[in-house]
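This document starts with one chain, in the form predicted alone, laid out as structure tokens.
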Amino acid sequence: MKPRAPGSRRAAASLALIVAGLLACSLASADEAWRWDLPRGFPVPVVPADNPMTTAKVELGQRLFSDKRLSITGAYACASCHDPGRAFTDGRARALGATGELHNRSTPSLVNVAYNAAFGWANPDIRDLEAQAEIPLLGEDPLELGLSGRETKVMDELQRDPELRAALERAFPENAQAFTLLHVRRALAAYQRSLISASSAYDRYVFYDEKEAMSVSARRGMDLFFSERAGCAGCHPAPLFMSPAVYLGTSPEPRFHNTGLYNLDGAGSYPENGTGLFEHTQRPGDMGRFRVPSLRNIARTAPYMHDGSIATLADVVDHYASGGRNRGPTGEPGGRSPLQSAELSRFELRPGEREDLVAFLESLSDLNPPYAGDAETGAPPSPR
């Protein structure tokens, strides 16, 4: 049999994603089906066929997202680290688990995670939100919520809550006899897919032709951002400002980049507890490679980078304009790393351009976030 050409395989994969998305929509009843509220031209997320989006499932997911019974201490929830007011981050350089354990990574934003090709900062194997939910729930190194070994007890507690039990029956009418960890994972995944960022000043300017939505400085910064000289859009293309992005009709493989944060030994090494993709592959060339996060709502997610080691957006701009800081063992510049991604190169910042780039990055924050429910009470978002 003649093998398929690469283009045919890509087309077949894209068609499979479209069919899966359509099947997921058809499985949800007409009155419960989730309606994506997206600007014209904004991509439609992919939804797994075995976990279709429904309003009831999203509402249950938000309640569980704020439910502290899911933690080993009973005092911590997903929302404790992923605060909607901070674009689902926590303002810390490094995350803190339910028992007070300090993590090696900062808390990543959950806004627009529906489009991620991979999850976590540098894990190439976690490809969907349902699988990712196991890590904070059950992971022990580092410990986040600490549910491992307590699953049955906690599921029984949820089942005894009449409001949650009714929410479960609405969300999973086909198999809602009792709470299971799979119900929790799927509801959390559905809620996180609903966290779409598309209501920023940039969106008003680009998608709705509101010419005064962005300041003059932000528009100058936008021109520089998309210019060949700065090259920012090479890794952060619009409209999602992340790469790669998964949506209906695409099937990209995850990619990871070394942005020249560290060069401890002159050969490109990173701190032992922050080696990035290398931790999973053990390939020397993967040292310091991390996922490219979205820049949407970036002004609300300081401090920056996987370890929170850059404090402000102005400092982030300086890091990239310098071609990477490549910090040595005592904080001194270590010279360009041989492992640094080729896409990252130095560019000149002319007077006022740092401020213009920061103004543009600030314009990517949602003005009226559609996902800002009450993190403490778990009040669900308005149906969309």
Ligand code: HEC
Second form
Amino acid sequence: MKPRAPGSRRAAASLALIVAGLLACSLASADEAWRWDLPRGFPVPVVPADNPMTTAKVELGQRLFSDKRLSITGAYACASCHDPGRAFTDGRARALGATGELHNRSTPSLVNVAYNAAFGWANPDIRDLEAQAEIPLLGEDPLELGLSGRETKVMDELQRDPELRAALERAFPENAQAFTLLHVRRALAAYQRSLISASSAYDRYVFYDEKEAMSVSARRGMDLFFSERAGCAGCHPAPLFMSPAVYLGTSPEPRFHNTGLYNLDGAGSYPENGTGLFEHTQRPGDMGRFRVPSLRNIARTAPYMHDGSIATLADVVDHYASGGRNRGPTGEPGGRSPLQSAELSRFELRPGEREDLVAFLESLSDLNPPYAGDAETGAPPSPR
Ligand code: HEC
Ligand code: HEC
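I would like to compare: after the form predicted alone, may I see the structure of the form predicted in complex with ligand HEC?
Let's see the whole complex now, leading with the same chain.
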């Protein structure tokens, strides 16, 4: 027997073992129940019983999120508007659909959507991510991805992709004969639920006791944010900075507020293409009422508000400090709107306080985002 033979057999055998081990690992992780890796201070999200989280489903959802086959042009995806590198927004005031059509709304961030009570800027009826996905996939007015009428063709295309089919089998082992829109919606929902944002300077300072994580100015801004004078936390409470938030053990109804962005006619009218909750209820008092968005990663998601009509965080602070911008028909202040939330009133900004509040809002950005695509370099490791 040649001396090298046993060695190479051993090598081959151990290689086989490694391969088998890797295979076992990947099989085990395929339908492995999801373990939330939640940072301190974060509540456990609610997951629908018919769409449990698994690693494999999140992985399939992540692929589909940037799969351009899911669009009328073959050149657009969820990620075209919800760019992971911009905390899942697009940098535009108003979104642009697959065919170039301008949307009436600004693209919202998707971090921490697992906690939303309702989805969209002012839609009280969409209550889970599985249902929400129908809007961008199939909606025609506005057109986002434009799949309506082409579902079968596109599902066939996905089905012909061997990698994707394997991912489908791992994600839905009980029911993977053929791609359906339901698979797509469920996988996208699972992926989006996994996008937890919690590694900001603020988290380190508050939950991990790292005293140097926030600058002195950001700390002053934090005091002001949580003060009665500015009153921000009433609507944007920590640790999610949105409201209401749904997590295990709670079931709050969605709520909507008018922050006094417009007062076109003295009676509180908003522009016709952005009337908020009113569009859904037709109740006059619902004019201009919108959902309270999260402020996590807010420094990365300019421009601001449902229509992107405020360019910078300093301008947002001025809007609130002036007791509501209340833009009239010519762009000039139209006087306090009778529909504006009673919780919002003018407050004095002392010298330096605008900058402090902005510094605080900036401290809510992930230093080490848990999702791919962010090119932040040199950031210290996540505390998670
Ligand atoms: C054309 C750009 C565009 C595309 C493409 C797009 N979205 Fe959106 N998305 C938006 C806009 C704009 C809104 C706000 C809609 C509204 O309030 O009426 C939104 C809202 C959402 C929301 C609600 C978030 C919240 O906090 O209320 C979710 C979830 C979402 N999109 C997921 C997706 C998924 C999944 C896809 C792909 C299947 C997708 N989007 C494709 C622009 C887009
Ligand atoms: C009465 C509830 C309420 C209070 C109080 C409040 N907000 Fe808001 N906030 C909202 C709503 C609702 C929106 C979305 C409004 C819209 O788009 O028309 C919003 C939007 C924002 C946005 C833009 C978010 C985005 O994704 O575009 C920022 C930033 C913000 N608020 C910061 C603050 C700060 C700072 C304070 C305190 C000075 C504050 N808010 C107080 C309800 C409130």
